[in-house]
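Below you'll find only one chain, the form predicted alone, shown as structure tokens.
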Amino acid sequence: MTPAITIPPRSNGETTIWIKGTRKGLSITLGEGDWSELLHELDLRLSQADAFFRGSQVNLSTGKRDLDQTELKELMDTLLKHDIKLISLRTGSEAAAEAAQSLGVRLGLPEATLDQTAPRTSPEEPSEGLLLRRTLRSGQSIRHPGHVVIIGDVNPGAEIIAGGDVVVWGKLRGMVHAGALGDNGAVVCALELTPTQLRIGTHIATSPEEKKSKGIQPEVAFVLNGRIVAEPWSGK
């Protein structure tokens, strides 16, 4: 069982937001800082990983900040920009769990003692990690916020998006996406890594033609120096 997959903060002001991926789908907590600035950071975060977080469902956290129907509105406008649906919302204010019931949206248990100055770190609710016995074929996709394991190949036209790390026991020659939710440090490793699009983190890459001539061995992709570089997979 892996730990929560996280993206950590970046700080604009006093503006914080933390996105987990959990067993029971996202969790996004919103620290402080100025609303407006708060939904604009939210929307660059979701745009990094696009594809990830279309068609989910989130759990939002907003501590003891005081929300009314319009602000919640906006939010949640924000968030079906980019096909999420927002089911429920931890909140420590009264003014805040009026607006959500007035909109809708489940409320989830109180959090009148959120300390809003540092990421929710428990792993109570961690994202396991997502194992497969087969080949994926073209026109077939998975998504998962934890690790993802294929034992099979990945064909042409399949695709793995994945909030940790990637590993193929067979030839991973479709697209694959690692460290979805931002995380630059996941890593891809493959008996035979000839992607057709190759992501980790925020960063892409694809795979040259000249290596497909080459002697098939296994490898590992990692970011290097703000690249995507390929070597040996060894297992050491």
The other form holds:
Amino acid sequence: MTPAITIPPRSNGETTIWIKGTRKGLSITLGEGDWSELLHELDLRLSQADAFFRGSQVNLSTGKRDLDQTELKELMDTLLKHDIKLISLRTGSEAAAEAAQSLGVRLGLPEATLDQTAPRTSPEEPSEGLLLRRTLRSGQSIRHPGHVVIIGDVNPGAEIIAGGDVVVWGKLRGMVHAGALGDNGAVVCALELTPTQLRIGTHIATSPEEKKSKGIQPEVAFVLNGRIVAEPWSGK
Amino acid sequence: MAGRAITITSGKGGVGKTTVTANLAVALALLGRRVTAIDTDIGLRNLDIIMGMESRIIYDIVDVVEGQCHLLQALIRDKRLPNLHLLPAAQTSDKTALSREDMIAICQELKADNDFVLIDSPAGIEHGFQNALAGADEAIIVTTPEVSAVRSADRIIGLIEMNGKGPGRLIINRIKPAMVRRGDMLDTYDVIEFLAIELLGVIPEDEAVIVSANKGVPLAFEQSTQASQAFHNIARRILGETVPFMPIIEERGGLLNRLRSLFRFP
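Any chance you could show the form predicted in complex with its partner chain after that form predicted alone?
Complete assembly follows, chain above in first position.
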């Protein structure tokens, strides 16, 4: 099992941007191509998935590309515009590393895993998910571009923001946003579905006020006719 | 052999961290262990009052860190139990007077001469809490059976886990059996089920706790009340003994068995 999942790169002429989710957080890889075009493309991609990225922290990889301070600053400003914090830069270029240090950006480990993970995921099918077996507690946040599966409870005050579906084998009582990259077709399933707030794509719902005391059962939530609905799970 | 440093924490204030610290310190000392309690609630110290040592403070933890005195000079020995000491907090400084490194050094030094170092954490999740956790080997989380306290405990457990010292063990304080019976209060099972950590003990609400705190004689010195008995049971569980839970949590038939099966107690 590889923990990494990759959103397919969208080629715009020569530029390529990879957004990946790993156990250690989000990472964005900038490939070949003209720098300003690349930044423009990045800006566009981030705008399209604003709900997903807002408030996140990312590790950035720029490969062997040489970057000076101005170029790196441009990149950081683009991220900042979307309320994204750059936590580290992975680079194979000494010039870029120097620029990063002078701007106070922490350097990540050298790029070694990219070659292993990139070919393993078919770009057309970002189906790999993140599996966590633990209780997600108040104040803890999971952000992942693919599907998220939790074996354990998601307590109030915890949040899951997933690009794909969310499955909770336990009690879902925190905040969850499925399809956060704009997919209104995403679903959320839980053994006990009583989230503080549930979002799917661009829709928002809260759990009904009355306690479901009459026997709790597994449910699945999805968007139907523009509203989020929850139905008892029946293995069809 | 070096002792164990245990932080007693809760997130939310007013749930009884300081009372629990004082009583566990006394209970462990009565069982013959060498115990030092540290008050890390700088600026709002309380542990010295509850332990009846307020008037005997000469130096405090900030004096130690600033090099005004040696660690041993700041320790106050209990009048009844020569194996029980308190390292008091300063009342005039604030939390930033201590660093994590200071706490680690102090705990290391105290562990060499004690079986237990009990660290009374301030409320909150900021600097003061991080300090209290820095020198600890393990954590005890105190909560009351109220939704807000349990939520705070959940948050704190997450932070303790992030520090690699988790998840810790739980004490549920101030449970009122009558209210639980009426269904007006979360019961032990509700709390454990939510927090999913090991239960160390349940302490019933007891007016004697307030009386003893006012007198500066922790309740654990006498074993006459249920609350005091609960502290002694917890102390023995900390020492690794298997002590059955008191009947207060058995009142909703079969609960103890559910708990036992949950934690595989014999």
